[in-house]
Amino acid sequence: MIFADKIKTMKTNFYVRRGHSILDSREAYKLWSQFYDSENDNLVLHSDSIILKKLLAMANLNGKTILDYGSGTGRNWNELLGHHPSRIIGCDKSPEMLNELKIKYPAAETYLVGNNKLDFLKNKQCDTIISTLVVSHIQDIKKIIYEWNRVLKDSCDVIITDLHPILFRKGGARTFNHIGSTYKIENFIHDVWRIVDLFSFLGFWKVNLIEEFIDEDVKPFYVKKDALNVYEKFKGLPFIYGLHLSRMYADKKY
């Protein structure tokens, strides 16, 4: 690739906002997919796994059809398979992340998505949608919620986890390190109450909301990364949340 082509690629892949270079999510996960599953000291991934287990304990997945929206490398599939669903469908906008999933689960049913449409699914085909650490990558959250609603059965569950919008509003960012550089990923802020309201209009109830905070319990992660300055800056703020919404029983209010 000649130098001029390199400059063109950089302009395509990066946005400049408030003085920071931000990698769009498509290009970010192209890089991150190479080592995403090996980040054992990543606080967000660690906390996300714990929250997901708690939320799944309230949802019956046995014999159900699950859509893992933004499935990535299939990081959660071992946990999901332990609940004995009849079918798991993975979809993601990153072919590189899906390739990693297929290495771990060669028979996996996966689809590449590039917009707000789930054209590979018929109406009312899924019992549960699970989407972890994805919502803030979606610009038009209302459109995707309505598309999720299209493919969900009347009795259904939705489980969402993501970085907390309060953290974003206070200057937090989704980052990863690659070959000595730290990359920030473009994100869109969607308040939890707004998400709940959109689902409520479609007949869902909020079953559970879990919020984890930057406190002494997570301080060792910052110590290990020599990032106590970051810890002190965001101490006391929620950094991740998990949300379980259900339309499992139309006549029951949770």
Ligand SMILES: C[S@@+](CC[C@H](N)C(=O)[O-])C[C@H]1O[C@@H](n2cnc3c(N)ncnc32)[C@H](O)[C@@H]1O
Given for the second form:
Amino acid sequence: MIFADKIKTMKTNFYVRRGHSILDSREAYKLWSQFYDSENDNLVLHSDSIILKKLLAMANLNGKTILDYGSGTGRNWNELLGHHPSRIIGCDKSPEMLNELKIKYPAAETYLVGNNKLDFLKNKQCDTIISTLVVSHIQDIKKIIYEWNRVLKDSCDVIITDLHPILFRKGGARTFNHIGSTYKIENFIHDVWRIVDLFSFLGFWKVNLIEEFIDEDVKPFYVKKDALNVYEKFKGLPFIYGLHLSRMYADKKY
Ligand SMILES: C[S@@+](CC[C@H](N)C(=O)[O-])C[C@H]1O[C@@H](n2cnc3c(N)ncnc32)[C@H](O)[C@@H]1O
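Same protein, different form: I have the form predicted alone, so give me the form predicted together with this ligand.
Starting with the chain above, the whole complex follows.
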């Protein structure tokens, strides 16, 4: 770690201890990237994998071009590769997360994105966009949906998972631990109905919506982390969702 980074981390730790630091996603994933893939007993990552598997079972990825938007470390790539796509493109705002992906998949096609633009893709190049646990990091959701729409073919699928906006509205947060400190990551709340609405306007319909709730089934995760107070506070609320949207043009040749 270079000196300037060390100072920044020390400053951040200080603010976290003072209880008023929220990291923006760029800073957060710079730190979290080193530990992200070895997170054990992380309820969100655990549930996300199950939801994604269920959603993918209804989407045909065979021979398709997939854009994994906010691919991070490529946590889902084994699952995606199991569906035999012809091409997977990863992109992310964090070079550190992409580095981790490259360690696991050295030949991967990846791009760094910064301004919600996909300049490396021409119009109508992708069959499917998958974006897991990313949407609430994006401030201007309409802008990114329209950019996704630009690179999607007429007949296409979009699969999104994320922490549930209702949890955020009730005071929930996205957090991670790093060297003894708990960090919160900045989030923007996008209601599921609004996301569906924006896609409907572009000709998509909702194929599937899965929501998981904080209930007895997930209590062991809280027990393990000695966080029963958090469990009691949020019990009954949805904490994660998965959404599959699809658009199909009648002139598609099968
Ligand atoms: C919780 S991680 C999810 C990574 C991966 N999709 C997964 O499910 O493990 C969120 C990722 O979104 C990326 N990210 C945040 N804002 C972004 C943006 N505006 N454009 C692209 N990626 C972004 C972060 O750098 C991070 O890698």
